[in-house]
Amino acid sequence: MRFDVAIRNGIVLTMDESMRVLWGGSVGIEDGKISYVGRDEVRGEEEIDARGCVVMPGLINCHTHAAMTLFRNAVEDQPLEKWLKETIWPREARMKPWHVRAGARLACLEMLSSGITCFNDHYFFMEEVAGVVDESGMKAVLCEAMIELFDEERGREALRRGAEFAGRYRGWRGRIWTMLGPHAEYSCSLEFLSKVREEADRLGVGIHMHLAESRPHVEEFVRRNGVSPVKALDRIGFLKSDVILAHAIHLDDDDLRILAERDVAVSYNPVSNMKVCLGMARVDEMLRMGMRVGLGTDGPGTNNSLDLLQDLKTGALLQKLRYMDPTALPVEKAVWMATRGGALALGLRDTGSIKPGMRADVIVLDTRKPRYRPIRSPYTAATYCSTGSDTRDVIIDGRIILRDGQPQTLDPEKTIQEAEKASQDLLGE
């Protein structure tokens, strides 16, 4: 059999329905779709030898901020308030267009290279960002953040932003898909959150925003409401099944329900959430009800790093500590998570298993290395043993985008140079 791409002799992760593991598979990949997957040999117009290597489908991560990738290492050890009003808001508010570019590609440097096809993106200036992900190669979700902060005529301008970003860039290049992106409860008001689900029902468009991030928000919001942020929502018809939650943590047993019976997804960030000290998310128990649960990052400046991988590894070792029960959040689930379950927590049907008719979203982790070895269960070693520099090849809708470790759209020297300076530029230091 001869493909487009052919991948060999790999230890395969399908994520389909039966989570099956094929030790020595081959992947067959012709025009930008999975057509092939089993144990036969295949040959290809480009060929990946994948012996002694996990191949599993391309990475999502569920929430992040990538052009932050320019505040990376600036300023730590701050609680999430002072962070983000002496710090962060003051510098985003003097960022122009060529700043977010600079370090939207950073970001998608980074991810393309730790085994990242597709993100999700909340922040300002997004046609920069749609731009640098065609150049890239990925796919990504995007949207344009809207904080109202309680200002009928900033809300409305933000409205028109957001919702004409989100309209122009549905379904671009058909890498792309839109969303709108009121920022939280504690920044954008309930008539506010009223006219975005009014506007992204007429578009036809999902809704991203941050919700019970940090106690304290939740608890003021409840002063003010009387009621969670969650039964809030809930009370105008906020949420629905094309809504994306980030963090989600400080819930209470019924907001759990609320958002599992109206089938809301969430973003679940355990190392940017650990950091700023928010809380632990109730993931295994989300997971449990059949909620759509996807990982993410958040940005670069609450975590550092775009490694989704790493994160995979404490995000499970998290939910363990949580519950105090080493059987919460089992490999198989977590990886589950990482790939098809990010993919369904965005609405993205056709990508994240690795089965015929999929696209051909697919990466492949070197795993020869001695810390990976004797490898038992892959979704052992992909969980606990792997980060993202391990991952060797990227192909991306059938196209490879990082072959041996090399990325092949995005030049690294320059992609960095040009983040340095748009750092300098707005740090000053």
The other form holds:
Number of protein chains: 2
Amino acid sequence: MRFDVAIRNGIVLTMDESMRVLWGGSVGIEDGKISYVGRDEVRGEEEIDARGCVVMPGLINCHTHAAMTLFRNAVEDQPLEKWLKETIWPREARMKPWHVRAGARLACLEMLSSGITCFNDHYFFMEEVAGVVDESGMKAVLCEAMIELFDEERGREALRRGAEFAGRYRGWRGRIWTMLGPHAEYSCSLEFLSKVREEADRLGVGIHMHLAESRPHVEEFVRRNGVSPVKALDRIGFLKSDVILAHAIHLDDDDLRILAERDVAVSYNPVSNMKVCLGMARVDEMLRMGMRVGLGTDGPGTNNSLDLLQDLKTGALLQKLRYMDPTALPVEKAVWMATRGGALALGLRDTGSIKPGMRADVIVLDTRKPRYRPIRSPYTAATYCSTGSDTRDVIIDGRIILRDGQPQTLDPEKTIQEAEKASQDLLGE
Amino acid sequence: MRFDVAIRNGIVLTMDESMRVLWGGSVGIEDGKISYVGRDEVRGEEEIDARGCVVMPGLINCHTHAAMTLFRNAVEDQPLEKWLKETIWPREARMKPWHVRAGARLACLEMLSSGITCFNDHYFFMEEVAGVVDESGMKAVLCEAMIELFDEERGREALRRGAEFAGRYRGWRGRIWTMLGPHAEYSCSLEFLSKVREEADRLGVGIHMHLAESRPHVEEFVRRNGVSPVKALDRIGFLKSDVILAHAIHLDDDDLRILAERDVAVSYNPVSNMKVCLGMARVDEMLRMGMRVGLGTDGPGTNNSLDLLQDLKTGALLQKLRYMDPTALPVEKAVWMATRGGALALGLRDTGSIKPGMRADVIVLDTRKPRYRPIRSPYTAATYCSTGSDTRDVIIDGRIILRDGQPQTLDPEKTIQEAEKASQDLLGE
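Next, report the structure of the form predicted in complex with another copy of the chain; the form predicted on its own has already been given.
Okay, now the whole complex, with that chain kicking things off.
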């Protein structure tokens, strides 16, 4: 059998409904889609020998602020408020489109080099990010951040810009989807969030929002509104299956039940949650309730890398600690969350598993390294032994954008140089 | 200036008393020791261009069971007791020296490939491990595990073997040190531990022991003995500066004060502690009290990799979560713990910092990758952006044992093959 791209001899984690694993498996890709998965001999215009390597769906990063690579390693070990007020916000106020372009391009280079094929981004000047996503060959769900700050005029303008971006870039180049991006329950009024809901319905796009990230913000919300953020959002009809909530840490049992009933998706961001001392999300329960939970790195400011495989280990460990139960978030569920679960959380039904008819978003991990041996369980290897640096090949829509660890779309040297220039311009040396 | 080995143009984290950082720094190595650190031009028989890379002391892995690579990825997401009783103990009972040799050699290959220059090992058939350490060019502190199980005869025999090993291999090849290895407070009687203390004093070696790892074991100990494990050990004169305790999680304030007063060292093993749901050690407090705390991977069975750089991130994050304080375990302290702190915790005064006169145990991290950029703070880069897979060069006692990511001492293919054969022999396919 001959294909556009043929992957041979891999340990294939299909992440399909039956969680089929093929040792010595082949994948055939035609017209950007998976067209064969099995054990037959495959040939192709392009061939990838995956002997000893794990072949799996591309990773989905469900929550980040890509351009914040510019703030990477800038200040460390500070309270979140101080970090935001003294380091981030004054610089963000001075940001120009070229800063965002340079920062997002570095993020794309880093993400595609570490196995991420699609990311869900929440920031400013998003048309710049769209351009970079196109250049990189990646996929992304983008939204313009809307920070109302309980100011009606500011809210109106933010919603106008957010909706304009979402309308214009929806489906752009076939690899970009859009959402509306209200910031959080503590920075947006319920009136504003109602308008966001209406606009999302009108446009037919989803909503990407931070929620219940810090306990003090949730408590403050309850004091002001008499109910929890989830209950308040439910009352105004905000919660539907097109919503993805970042963090969703401080939830009571009713909140959890409401989110499950409304089929709301959640992005679990374990590293960021630990780093800025927010707490431990109830992810194991969410998954048991059948919720769509994806994994997110959050921005490089609170991580500091964009390494979803590394975060997968931290995320699984954190759930075990959360419940003091070693059976919490088992490896199969963990890998699902980072791939198919993430895709579903973003409403992308045609990616996240390796199955005929799905888009060909596939990565190859170099599991021949000592750190993986003996492999025994490829789910375990992917969850507990891997890091992004072990990514060897990345294919998106059938196009090889990382080959033998070498980026094929973005120029690494130029990308890094420009980002460092932009970073220096904002922060100084 | 001409040396045996010259490292040029690096970002040098000296980890010396003044925590000096040199951008564009050079290191000259002569006769296995650091003989120059500065910014002058250096030349050497062997030269390493470290432009854009972080040059730092080799990592010290303060607690592991190296040969347990054989059990890597064997069973996942199980309670510790079940895992030990059903998977590990029956296999360990069948272990032969060749199994341990093969497993430990794979561990050495993995550790040296990820920047670890010295490890503190607690297992069986330790003469095999000593042989492999010698082959690999690494350094190690080794002890024969002594599990008394409150059986006097068994204890006597264990102590005889442990002492014999410690006496024979102490100082072997100039790169191996030994300790006595009583297992834990729940598997050894105080009478036995008194004898271990006497024997350690007689031989002039230290003691490496698990302590206060799980709450139920500590509570059981208190029920039996009326006081905490630390207080009981202190009463029998066990606690001296030559003791390193693995885990030391469940300590009250008095325990902590006693450990600090007795200058006892601790190995913090964050990944293992999360994975088997043991809890969060009081590391930030220990460091503030001036205690010698090192970082450990623990065995591959409960980790599953031996990647101290990856664990450094998890360990720093876990301290922030432990105290809900973003200033807990700042990056300088974190890197100190993984290098100089670890060396001091093992009683090795001549390694762990890059300073004239110290042994030349040095690693180069490839921080030119996108995930590190902009670097800004090399402490932050090492703590939050790095993983073992980014290690480029490793030098031990002035000998280059990893060069451009290629191991120079152990044969990767043969090492992996033999370990997989040994693993299959114990566990089946």
